[in-house]
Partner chain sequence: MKNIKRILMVALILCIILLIGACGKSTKENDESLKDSKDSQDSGSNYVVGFCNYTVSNSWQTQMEAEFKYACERLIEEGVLSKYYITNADGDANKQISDFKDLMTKKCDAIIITAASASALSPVCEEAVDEGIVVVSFDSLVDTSEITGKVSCNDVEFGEIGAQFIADSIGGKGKIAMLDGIAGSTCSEGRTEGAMNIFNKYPDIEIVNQTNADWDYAKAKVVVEGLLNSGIELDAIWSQGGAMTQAAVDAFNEAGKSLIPMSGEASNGFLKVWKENLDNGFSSICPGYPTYISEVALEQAIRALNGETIEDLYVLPSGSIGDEDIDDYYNPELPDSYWVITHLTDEQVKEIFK
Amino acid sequence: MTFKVRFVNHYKRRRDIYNIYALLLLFVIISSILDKDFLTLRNLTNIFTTNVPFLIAAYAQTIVILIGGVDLSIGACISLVTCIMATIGTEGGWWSAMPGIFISFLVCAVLGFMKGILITKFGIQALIATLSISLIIGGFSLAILDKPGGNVSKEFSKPFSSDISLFIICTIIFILIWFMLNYTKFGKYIYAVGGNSLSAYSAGINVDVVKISGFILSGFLIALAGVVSAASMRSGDPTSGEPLTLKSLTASIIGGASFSGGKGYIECTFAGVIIFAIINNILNLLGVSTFYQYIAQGLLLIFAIAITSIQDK
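Form predicted on its own: structure of the chain on its own:
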């Protein structure tokens, strides 16, 4: 086999990854032309650090999409975690925050289990099940904090204000998820179930267990996103996570994840998040009103879904 043939075959297998990073490079070039401050170290660092919760939430959404679902409760869960973190163990150092962290991860894991049960055992569509849970969680968040407030200890928040710490956290998470999806039996089951659940069932895979496990894993990531968000704000907010629901969905779809399931790469989700963040960043640098930024985000979501739908046909 010639080098050219090998390269063509490799490109076909990894086409989505090459295409999304080519698009990312294009956005970087355009943004650097539009504003000279875009490529400064300070601005690039700001793009990354301010979007860490968004990045983790997008990973959570991608896992759910890969198993053929969608999660519209991600933002509400993140808001709930910030409220928990801001009202439990608010004084002292790291150890004082441990109860809040434990409860946050436990609650999100249980919620993930409930989503999986509603979808697999009761046959409720993921869209309806997660939207319903989102409304319930929103009520609990407001019962804990009816407005932004509370306190997250300074000692606990300090590492999350460090660019290096956030980079290490994101790198570890990325490597773990990438390894799980590409080199573990569970990762192969996720792609198999999302691609064709009937074929997966015929092959002896317990489809329901895989779907429920996927939602639980997503729950752990959501909890982590909420903890990071609370640490960065040093407070809780019952509505702070709301934008992350559609933002995580948009980033996943931009990255090539398909609503039909079984298609997508975590490295593409990363690129999708950065593209989304770059668009918001350049609009901020250009002084564009927040209202128009929401319009841009909505158009971006429509564009991403349209492209994905065309590719799935």
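Could you output the structure for the form predicted in complex with its partner chain, given that the previous block was the form predicted on its own?
All you get below is the one chain by itself.
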């Protein structure tokens, strides 16, 4: 790679990030003009902390999109994790939640492995494979908890879902993923496989292994999102995760991730989630009917996709 090419790539990448953060800044400015309660520490903390499961789910979705896939089972997996958390080790000190967490991570990793196998070894389209998995998991969740309920130990959930620990968790996760995608071989493989799996294959990358590992990694993130969700709800809910499937997809795309794979950045997904959250927040603060929230979300999505496709031309 010559210096020039590298510089252009670097510039392109920076441009995507600058664009989305400029948009985020605009949203913050407009919102703070529109409502005086917006730019308060309390409100900004709320925007962040109430969207942590969404944020982590969006990271999981971004990784899958990067390898050229899509995961429609994220929401169902998160619901399943909340059900597991709310039925295993429900009473006692903070350690009582540990078996639930361990099982959740195990289950999500296995599910990720299965999704990867279905897509790579059986050649099923990601859309179909994950949709079917989502239905199956939805059934399992209802079998574990037929209605919202159960209990997650208060000694665990209170400190775990406190503002400070959510900040710490998000920071660590962000740094880990960012480092992995940018500075490890695996991260480069992910971009290579998503960008063009044929040339990645000819370059000697084991495409299937990268894809399966991507789904397993995404599984770990989904499990974490579920654990955070269960802790903040202090209970399980067999359907609570469902909206996160589409939301995570939307946020990834707002962040500039491309369905064709190989394009997308974790820092952009973060901005996508926060923009999405700000729209809901500001319209709530203004007392605007929820119906307009959907209109705004829809417009934002079209806008984000249009921007990406104009840039790709």
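Residue numbers count along the first chain shown, from 1. Rigid core here is just the name for the largest C-alpha set that superposes within 1.5 Å across the two forms. Everything quoted here is computed from the prediction, not taken from an experiment.
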- Task: State yes or no: after fitting on the rigid core, is the Cα displacement of Leu23 between these two forms at least 2 Å?
- Result: no
- Query: If we fit on the core, is the Cα of Leu44 displaced 2 Å or more between these two forms?
  - Reply: no
